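So this first bit is one chain, no partners, the form predicted alone, shown in structure tokens.
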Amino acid sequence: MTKIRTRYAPSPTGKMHVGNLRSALYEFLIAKHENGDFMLRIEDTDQERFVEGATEIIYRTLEKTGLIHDEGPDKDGGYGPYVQSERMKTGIYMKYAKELIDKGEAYYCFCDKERLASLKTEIVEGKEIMIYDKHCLSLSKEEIEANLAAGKPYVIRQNNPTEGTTTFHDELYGDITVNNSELDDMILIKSDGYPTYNFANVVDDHTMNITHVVRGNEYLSSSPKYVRLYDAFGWEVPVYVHLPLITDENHKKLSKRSGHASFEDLIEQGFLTEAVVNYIALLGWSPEDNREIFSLEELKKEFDYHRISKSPAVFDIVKLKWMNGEYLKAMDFDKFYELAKPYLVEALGENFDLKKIAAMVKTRIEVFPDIAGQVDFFKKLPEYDPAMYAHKKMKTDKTSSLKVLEDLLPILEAQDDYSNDALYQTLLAYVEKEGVKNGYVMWPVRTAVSGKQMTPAGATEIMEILGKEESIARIRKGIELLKAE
């Protein structure tokens, strides 16, 4: 068997789209499922669309996701250049440009803006596309070389037959046959002398022995074109796999102003990078068995291509916070306070016991920034209605609420001993003596010092983080709130 080679060949426009990321995530999975090779491209010919430091978000984010690639412009694995700019200093493209040109695949077009601008156009998947008219691939080989002799600019456009079918294989799709009828003669080398996207993607992977091309299915309407010019030099054509579309909630394509459209959106959010890894390699794969939660390492054992959906996959975001709920709850407890630690000192500065408080809220968030939320009433007892103090499942009332925070008062304050344990205790002994269940007392002292009906821990642990002081403060306001009433 040939081996394995795959490759992630992004443009470096900005931010990592979430569906970008998962292109270079199957590829690498496809790869390594089958100890291939993974290999890094940056395809940087578009200069109009080229943003400054966008390559180091590549490098930064791959290693961040541990998609570790084994070739690349860092490590030469005798395929380079690997950046597709150095590449097209070494004559690559028009080298292969010409040579379809020389047998007939391939044309010089010197057609002007004004000329093209006249051509009819046609509506293909919402676009509107300009139709050439093959108008110089009629022109002589004299009329040819007094234009290249003159400095007239030019295209190099393919030469697509106007009659029959194009037939090429996806792992996914099957076999796709489309009318010759319906292909443009797409340009292969810009005026500027740049490849174009298309053509410098198949010169690539084929020089660089790609045996699989994994890419998302808006690019199944150009497969046609691309594997023409595959036969057309007699190269072998690589494995296709076309992945679905990733969709928001509503069915639409994921946009940026989603808010979480890129890798970079949801770190800034809070996610962790395992969860994210985990989620997006189920946006349109499943495996055999319903399991959600997988490592990488795993996925690299469990990963087939073929069960890859053609389906839409719709990223949901309530999904991802409770995947990434469920990897806080197993992370390792220094690693999670390492990591929660700014979020605990920006909710509540450093005068509190902020490993406590992290202890509390470990299995009760799903991302970082929802600290705050769980937290905030340890700075500041916040405004909140007595009838929070009425509880049908613990049977309290606000009568019963104010007669349990009395009696406790003085039993409080004669108290030195504010540890969790001791405060315990001695909320248990007074509801031995009332003969009541716990929660007809824990219940409205929780309430009083915390002013919440949702908190990450009960009353008698907020009391010891809070301490002596605020703690009989707090329950003071409650009394009060409840004789004002």
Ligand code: GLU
Given for the second form:
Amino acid sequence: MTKIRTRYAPSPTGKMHVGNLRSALYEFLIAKHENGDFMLRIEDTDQERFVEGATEIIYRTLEKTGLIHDEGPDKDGGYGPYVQSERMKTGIYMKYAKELIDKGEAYYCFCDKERLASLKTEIVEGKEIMIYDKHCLSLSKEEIEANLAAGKPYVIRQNNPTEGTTTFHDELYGDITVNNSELDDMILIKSDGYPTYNFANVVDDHTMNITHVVRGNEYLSSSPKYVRLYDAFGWEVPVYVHLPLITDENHKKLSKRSGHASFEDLIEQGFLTEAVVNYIALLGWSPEDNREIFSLEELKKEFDYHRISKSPAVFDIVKLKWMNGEYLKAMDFDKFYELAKPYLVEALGENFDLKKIAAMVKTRIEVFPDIAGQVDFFKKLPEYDPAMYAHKKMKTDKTSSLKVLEDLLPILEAQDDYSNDALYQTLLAYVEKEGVKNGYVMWPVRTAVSGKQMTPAGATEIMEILGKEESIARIRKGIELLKAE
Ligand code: GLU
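So that was the form predicted alone. Now I'd like the form predicted together with this ligand, please.
Next comes the full complex, and the chain you just saw is listed first.
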């Protein structure tokens, strides 16, 4: 069996979008599932779209996500160069373009801008497309040679038939047949000498022995033209997997406006790399069972590309948050603390036992930025409505709460051990003495010391963190509020 070889072939045009990362991940997984090779190829032939620094983002992201390539510009595997602008300098694209010209499958085109602008256009998938009228196909050999000798600018175009059909196979979409009359004579080599993506992807995938190509389904409509190129050369067509569009919650194409379109955006918003990778794996793929949590290692084992779905994948930030929370829960505490600490410091400064607070919130947050909302009451007692003291289930009301706080105040003032255990024993003793339920006492105390209905910990744990002075001040404040009612 031939070794599986896949490639991630990004154009360095900016941030790494979720869709790009999904292609990279699936390419990686298809290869690694079968012990194959995963290659990185930089497609920088479109000089106008090139963005400074974008290549670095690609390297950084692949490394961070663990999608480690076996070959690439920085790791020679014998198929280099791995950057298209460097490949161009070897003359490879021109050599193959000329081979197609010799076979009658391509031709020189010397038409200038004005002539091209005068040609008919058609609307294809919402875009205005110029259909080239094969004018230069009829040039004689002598005319072509004279033009070339005179240094007249030219492009090289694919010569597609105007009759018949072309069929190709995609793993998700099955066999697709198109009328050749719909295939425009696309440019293979541009006037600046660079190949187009349309040509370079075919030459490179073949010469680099790529067996499986995963890419967005925006390339589906061009694929018949690629297949015609493979056929013209007599090359084997790789397995094509054209992935469905990723949409936002409103079923619109995921875009910058959605706010979470790129890997960097998500990391900035406090998501964990592992959770993002896990979530992206499920944007179009699912295992046989309903399992959802997968490490990259597990994905390598489980990923069967035949189970990719062609229905649009909805990027659901709520689901990603849930998943991120699951990763936080499962995380080793020391690692959690290390990552959570900057958020804790930002919310509370350094004057609290941040480690204890981290342990309180670990299972209660979905993303690190949730921390502030969970812990801000430690720093400052929020304004709160005394109505909060009344709790049906705990059988408390404002009057009972006032009595509990007033009874406990002198006891808590007399106590110096403000450890959670000691405080708990004190409250418990009061509970027993009064013959009431725990909540009847804990609820008003927790309300007084936190000013919140929901807290990441119980009354005495909170008091331990606050210390005696602040706890007493807050209980006094509670009494004052309740008395004023
Ligand atoms: N350079 C193309 C892009 O970034 C890659 C498409 C492909 O994977 O073939 O969209």
